[in-house]
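Here's a solo chain for you in structure tokens, the form predicted alone.
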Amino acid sequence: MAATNAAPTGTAPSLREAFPRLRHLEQHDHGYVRRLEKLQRKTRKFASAYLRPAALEIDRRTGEDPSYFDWDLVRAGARHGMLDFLLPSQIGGGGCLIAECAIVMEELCAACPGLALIFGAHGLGISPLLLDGPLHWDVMAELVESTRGPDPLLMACALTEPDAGTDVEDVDLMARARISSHARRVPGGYSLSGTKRFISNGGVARWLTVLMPVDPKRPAETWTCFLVDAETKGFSVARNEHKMGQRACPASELTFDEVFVPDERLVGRVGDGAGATLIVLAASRPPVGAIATGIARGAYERLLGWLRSDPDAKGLLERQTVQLKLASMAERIHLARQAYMDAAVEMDVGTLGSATRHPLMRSLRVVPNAVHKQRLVRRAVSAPRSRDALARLLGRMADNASVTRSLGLSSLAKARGGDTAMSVTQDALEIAGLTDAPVRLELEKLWRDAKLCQIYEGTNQLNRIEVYRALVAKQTMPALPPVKRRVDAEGVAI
């Protein structure tokens, strides 16, 4: 390990390297640029000094035991800022957007993929309820208290099933999808039974965000999310999965036997989870963009730190054949860097730009934490008047066009960026050829690493069906929740 954590890399890049439009962009606004240039040299640090040294071996722990979970490095990205960045800055979190997310996530990942997982996964649970506005803020609260303390709480989105896994990622498919679970209507609340199986923290999680149809047999019409408390009775962690790559990060099978959600734990309303499962998308496919573009320049640098330094490596630098092969790389990398970052400010400027400019969420600023906790106040909040408001709101803030051309774009960002990912690590691979020196063990980590970015958040191959709806069909998609509608006994629209 120590001769792997000493092993010279290649040079990362500086902000403005990495994006040249910041250059462009800082004559308008300085101030936006050097917050995005303090957020990468702090991630840089922490995945420098906690995620690299600490990959190798973890990853050799959990591929002998997936069970196995450092919680000491949690602790440390907590501290760090690692938990509570895309938590809203109205109740203490970083309230990052998505093209800050999204550097966050390269910097992780060009350290040790894995580990950048846990942080990743941990946002993709918060995602859905940064769309119901303040109706779960006391839980989000929670979660920015525990980063100061000794017990940080995780988060996880539970979407994908035995029998469903990508179908559950598209309102097309999903009508057709082999869905077995199932939110039931009792009196308060909701039981929710059913299996949700490669859950990324799913294991390790204190709450989850869990999507199910309230009628089985109309799954796109009554899709719903949920926010479960892990210690609810019936809830259950059947296994967890032996994996090829990103190891550090258990994905686990879940069980749900009856467990009861209440009402002002909804997430949104009955039927809402479609459309929110594209919003969602379409701002966490960026991110999983930068995840695959950090494991391919993680790579890269590897490689090219010991093509520069290491002497069984002599010569090697001098030959055109590896020249070109480097340049291919650089190339690579670079495109996929621009289409996440196309992605995420289009998401963050065009799509949802208004939102974190309303008056509504500046006023809320003002309100302390202890607020939204009080019971009365959650009640208020979750009341369905409360919910069709904020539904109202959203559609003034947004429209189905700009989400579905936000879903294109950042579906063409991960799909580009999962085959870089593979093709980097690949190359490398070659070029390193059968050397002992430790780069060669952490080339084979990336390139384990990388395949996952080809298969979650939707396969490739859907992704770039929604590229080509959004961008070259030029399809709308019902995304934003309906303003008003009719709804039957149960609260399911009909």
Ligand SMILES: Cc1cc2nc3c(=O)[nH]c(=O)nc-3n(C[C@H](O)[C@H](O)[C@H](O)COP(=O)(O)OP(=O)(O)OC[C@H]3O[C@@H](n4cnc5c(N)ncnc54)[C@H](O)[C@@H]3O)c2cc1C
Contents of the next structure:
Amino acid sequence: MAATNAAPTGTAPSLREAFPRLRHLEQHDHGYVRRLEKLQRKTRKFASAYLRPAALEIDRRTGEDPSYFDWDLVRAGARHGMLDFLLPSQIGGGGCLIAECAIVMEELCAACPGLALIFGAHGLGISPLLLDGPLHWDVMAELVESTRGPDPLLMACALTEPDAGTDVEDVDLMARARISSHARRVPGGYSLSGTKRFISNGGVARWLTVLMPVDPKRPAETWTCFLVDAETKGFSVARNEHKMGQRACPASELTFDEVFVPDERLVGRVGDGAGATLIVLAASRPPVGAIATGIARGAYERLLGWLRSDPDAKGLLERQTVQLKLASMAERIHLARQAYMDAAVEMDVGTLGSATRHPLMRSLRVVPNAVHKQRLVRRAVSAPRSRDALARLLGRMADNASVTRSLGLSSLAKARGGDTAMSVTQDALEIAGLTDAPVRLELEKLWRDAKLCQIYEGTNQLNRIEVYRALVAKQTMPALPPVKRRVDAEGVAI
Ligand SMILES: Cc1cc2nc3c(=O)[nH]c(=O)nc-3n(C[C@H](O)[C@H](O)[C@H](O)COP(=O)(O)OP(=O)(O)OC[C@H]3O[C@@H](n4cnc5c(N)ncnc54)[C@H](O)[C@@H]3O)c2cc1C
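Given the form predicted alone, state the structure of the form predicted together with the named molecule.
What follows is the whole complex; the chain from before opens it.
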């Protein structure tokens, strides 16, 4: 029996094959296309050297014990730039925007979606901090530094609760959501209590961005983001879920028992959390579309490799029914890929791009890291006036209509990608049939991995509701933090 574990040669597309439009863009911005190409090559090399060979064994081990976690692969990822590509270049990170993140995720997921999710969930944890100017650059610098040592630090983002999943991902649903967590005002900061569930990287992260309401009676108005150090008293990991797919990355239940968060670890302002959630989701759904595209591509490439090389599959490739299925798979993968790139470019160029290119943000590049860590500087940037100024800047650089359009395209890419991953892995599994070649186990794993793409980052149902609102009904959602707000004595929006 011929083994098909080796990566099939000649099937993974080059950047220009994957995105035909880049041939035209290249004439205007050769440097950008070269950078994307370099990133794709680097990630593909890392994924085929480290992730693909380990994928099945780690899936087996985490299936038996959901607490098993492969730190060696995280260290390898850190050495190859997989933990800092999203972090600002000003503090030594890769400074990647959404299109670059999406290309990285497609490559990692074509090899192993579970291991890739560790790097993806880390990026999701970082995302809210990127909206808060230089305020948390000291923590982000610590993350960058850790990638150069033996103990890289991970992040996670905690939104979902036992009785509130979809409801906390949509501003309109949030008002009726059954949220049980609460961030209570205490001297010098906030005290966080409650449970968060299904948090990717939750049990292994050192820092978490956590969303909770300051006033449980008005969750949407007071939904707020906090940066939590997992070593703070009162924080604990209750359990890790037994997962069906993407098992290498733990999904944990987290308990917050009066966890103190100082004022300076507030992310944005009190009450800005619902809008920030919308922006973070608009930014993270194109990479999720890319995760799904990578899974579908991984199944397609493995199947094609098997059909071409295994004597067991002899003759199958000459059958027209198989050719039609392969053509349909290639078609679905291509369309899912274009959808995530459209959404990513809209976000990079249209929505977030102008804010990141603003002279103020650029000028921060020349400020040494040590300055950001100084207490007085931190107190100045975290003062309510500075936060209001940042909200004004965001408001000037982008508008709710453009963020809503981005959200619509991102949701379209996420839902299309999730369904593509599911249908392509299923077709691949059906063609491989009952072969006992190793490819069967790989395809079965990818099929299990694919399901999650229809669930996390908002279920496909919720995403299609967003597509309806943003692209069909053309409603505008309140995503940007209001510039002028009335607040009570404790800084809570009224
Ligand atoms: C493995 C895994 C990892 C995850 N990682 C994270 C993470 O890192 N951080 C995090 O915060 N969360 C994470 N999640 C949570 C994930 O985002 C939620 O599971 C998802 O939002 C769905 O919420 P729910 O499971 O409560 O389902 P529900 O919201 O209860 O939905 C159940 C069903 O009802 C449908 N539905 C619900 N409301 C509506 C509506 N208004 N209209 C139409 N249909 C509706 C849904 O589409 C779905 O089919 C993860 C989940 C999983 C399974």
